[in-house]
Amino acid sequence: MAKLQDKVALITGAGSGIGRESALRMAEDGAAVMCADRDFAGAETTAGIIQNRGGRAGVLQVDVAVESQVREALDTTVSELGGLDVIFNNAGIGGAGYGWEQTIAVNLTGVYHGLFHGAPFLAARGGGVIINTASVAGLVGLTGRVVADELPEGAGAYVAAKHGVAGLTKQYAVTFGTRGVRVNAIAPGYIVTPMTDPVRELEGGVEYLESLHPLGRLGQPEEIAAAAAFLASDDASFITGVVLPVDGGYTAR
């Protein structure tokens, strides 16, 4: 069903994983999609799939940690695709191996850039929707084999950044609600994407991660994409300020 017909969406991190599947899903639901990613080749591949399926898509190389690139992406989306109705601040990196500053710069400041410039941009155009990718790590702490006994710098940064995304989501929902901008976040559990490869590749890693979810399995990126498409649509017209767990019951424990 074309629930996003005639809408235009800008999706960061669209070159792989959740971002790619969300771009494909929103295009399937009728939206034109600007595929933005630091990995230009990945974003180009995503846009190519959409175009081959008969949809409209553009490509941008965007590092969300660079404020000017995020701001310019808004104008470019409008000039190339004719509008902007949905912003999905999805780009992110895993905490391990990146350290505090880089993890915060991408996972928190990058989302802030999308909100700070995106919310007034949409409001000035009559309203729209912003979706942020948070995490179960934005609702609870991580435990067990996912982190070491002495918390690595990057893991702590990831949890801090995702909690920050949850807070920003609520604040921007309150601030821009009367201006026609809905702001929500999705908190995925462990999803089968390149980001979870390091843990899934450990001996027994998949089984361990599955055990953390009451449904007994990992999530698929298509399942997060379905939630994003729902939040972007008018079916969610009275939903704002929500951090929606799509986590197989992870945070219900």
Ligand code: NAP
Given for the second form:
Amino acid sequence: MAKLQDKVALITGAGSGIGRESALRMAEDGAAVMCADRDFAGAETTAGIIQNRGGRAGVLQVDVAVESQVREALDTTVSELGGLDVIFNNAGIGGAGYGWEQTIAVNLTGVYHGLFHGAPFLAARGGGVIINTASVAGLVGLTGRVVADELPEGAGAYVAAKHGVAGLTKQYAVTFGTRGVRVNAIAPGYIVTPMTDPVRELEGGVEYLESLHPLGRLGQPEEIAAAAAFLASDDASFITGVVLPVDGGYTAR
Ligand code: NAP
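Having looked at the form predicted on its own, could you now put up the form predicted in complex with the ligand?
The complete assembly is shown below, putting the previous chain first.
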């Protein structure tokens, strides 16, 4: 049996990058997927791919920084797809050009909204799984030219937000463990998605980013999706409160 057969997943940021690949992967593993994004067209494209492959998917326009929209997304997922078992709080923005307020609002408060409303919602339904997208920047500070050249304002906010996501993950895992809700985070290294376009497009940008990862390359969104699908599945039934680096060794040194 497929590992997520009969499960329903709500994924934010599903219109692009890691969120899109995770939606496709979880659907491939048997889940029905609610594709939520502030970019409605992107989410529609993701849902369309799933439907064309014979899977079940819905589309929702959600800004995770707006609490009421996150709350409503839970009910809508149940009414449209018949359940809710997995919440992937993945939507986020890069550091460059956004500044403190917006970065915290989306990358930290947005995840908090998913936990604050999602954890009791899943507990009341008998249990479930929450996954948050943190970052290597949730485990260590960012270094080198990425910070010096490209993220002068945003790096601190991004690192603070992602460290906050790691902390929230642990706290919610502790609080909701006996209520049947597992809560984990993934900490990706640099992944080839639209978010990293600005750095990868700099002269020597790709080579520089590759040099940060002991595996000597960047990650692909499918590799984060595989980790998310694993954490969502019963194969991870005794894993909670973990911030899992999927980073080609970035945080190993
Ligand atoms: P991406 O390709 O830019 O996708 C992010 C998606 O989230 C976009 O569709 C974006 O819409 C959406 N989004 C942004 N703000 C939102 C909001 N307030 N409400 C709902 N949706 C929103 O980026 P990605 O690389 O897949 O990033 C996904 C997550 O991984 C983020 O949390 C990011 O911080 C994290 N991450 C990424 C990397 C990396 O190297 N790519 C590394 C570590 C962690 P718009 O296009 O309208 O902004």
